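To begin, one chain is listed below as structure tokens, in the form predicted alone.
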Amino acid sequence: MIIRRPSDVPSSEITPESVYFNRRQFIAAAGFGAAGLTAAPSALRALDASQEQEIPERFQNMRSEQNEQLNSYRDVTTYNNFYEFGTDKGDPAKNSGEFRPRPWTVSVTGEVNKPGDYQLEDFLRPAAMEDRVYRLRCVEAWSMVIPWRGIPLYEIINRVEPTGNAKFVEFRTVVRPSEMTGQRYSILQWPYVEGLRMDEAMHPLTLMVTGVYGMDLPNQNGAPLRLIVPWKYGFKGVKSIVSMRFVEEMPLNTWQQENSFEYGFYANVNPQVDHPRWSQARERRLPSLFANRPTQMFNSYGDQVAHLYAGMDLERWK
């Protein structure tokens, strides 16, 4: 296998084509031009180990279930996919300073007995908050090991009491173009939409996240409320959630809508099914430049979640 350095990989191979071309329009509309692109620092360079923040003391000995070392707080907060603030990995950290995550309301609608607008403080129970180390694996073949802080999603779902007709739950991100610079352009169709089957949403591993490293989520990581489903690719981790809708039919999520040929609803990490433009067999653990780690089926959580997909063709239901 030939391992190429990130600098050798064309942009069109690490961003879906529809977004790649829209990004060119976004850059032109924003007035950056070629000079701006030349001056912009590399997101990988921004992870220079000499500038990494020291891991807080109480996390010093924390490891993943596979005994993997945590990525630094700096890794976690400076290399992000959050197109609402821009398409480059460093854009969310640079462009999210004006975003206001408080006060925050989450609308719960659809097939539930207790619909309503829930304030964030009422929506979550502080006593139920947990620190959990999960691997984040992105479809672009990079990964991190992150200590998330949150509450199991099933606790929230049980509180709103879904009816027997609820087969899926749909999540939507806030739309605030005045604060989210990427939403001023047609990078994607806003709002960002994701969904889970109810058994996926109710699984004990599925976490509604409010923080990292024991602190509140930074804006660039999806403040104040985001989803983590550790056995799925990172794009399932919808950020800055303002809506949960319980429905009978499978919702159309953003990446299906943008590029259904390359992205499906389930998005389970599967090294045996390549992305149409690159292999998923190996991954690079940031801040490394090299894809030298074998990708694990279901992101190494298969013994806990594989039964959810028994009998499904995981190449078709990607």
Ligand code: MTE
Second form
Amino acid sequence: MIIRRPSDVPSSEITPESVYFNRRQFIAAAGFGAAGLTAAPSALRALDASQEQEIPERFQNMRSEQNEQLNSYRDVTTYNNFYEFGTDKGDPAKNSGEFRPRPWTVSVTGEVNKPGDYQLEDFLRPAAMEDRVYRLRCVEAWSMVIPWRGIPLYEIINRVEPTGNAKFVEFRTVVRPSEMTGQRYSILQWPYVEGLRMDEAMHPLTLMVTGVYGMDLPNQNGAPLRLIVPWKYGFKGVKSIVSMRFVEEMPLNTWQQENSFEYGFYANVNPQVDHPRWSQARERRLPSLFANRPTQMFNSYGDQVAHLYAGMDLERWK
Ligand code: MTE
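Same protein, different form: I have the form predicted alone, so give me the form predicted in complex with this ligand.
Every component of the complex follows; first up is the chain already shown.
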């Protein structure tokens, strides 16, 4: 992964203009005011500027299981990794305006009784959406606390009925170089690929995400459908998913394909195993510049997931 130290991140990466549209949706949905949207432009600007860092009222008392405060909508939507739109943290917000997340089809193939091309709406129905606060811990040693909206992945998997041969599920991101500027260059091999072992995919913590802050995912966060596996590094959270393939063999994920020395399949958050180029012992909670928080094993979900890896060498299987 292309990494820069916090001190190297220029403030120009924060690009308020480019998230203007999303912020308008946010302000409306958050109840800051339908009134604001019909007000004179200058009033709108003032409202916009004063509220942009805030957390909508409904979410203000929401905390992570570790009692951590949420990151602002602005943090969540302007500091992203989505190389399909560029490698700088501000690029996805800046460059994803042309991306069209509707209509959307997800193809389900491989070892399942009900393969097919599912329209997004069919794919999600009749599951009930839930808001869940999970910390996103990036392998680059920063983290954010985010209220995701989604449905447990197992609900989707149960409906497509994997066969007994399905040992892993592989996810792929859409390939649309006409809308995704980064895909015009070989920054990575496209499409972005990720995978989970079946028991990880079926774990109740694993979420198929459709929104943040109770609203549809903005393009830069992986609209209309992305994964969040809260005990793993953020790169497992494959975005804009168009394919789920159930397989017997362990899939080769994108970062392993790029650099198998630095990245493994499991990618469990582990403070004891350093990344070859930097330590994982601490993390930087955005927007802070200081990596002063001790990293938690399995991102603090060890009591719920450690048994999945009993007897495995977690260093070898990083
Ligand atoms: N998915 C795709 N398709 N492309 C990417 O570059 N980056 C990953 C993951 N999913 C990535 C991706 C990484 S490294 C992280 S940390 C998270 O997305 C970031 O999610 P966020 O931008 O919503 O915070």
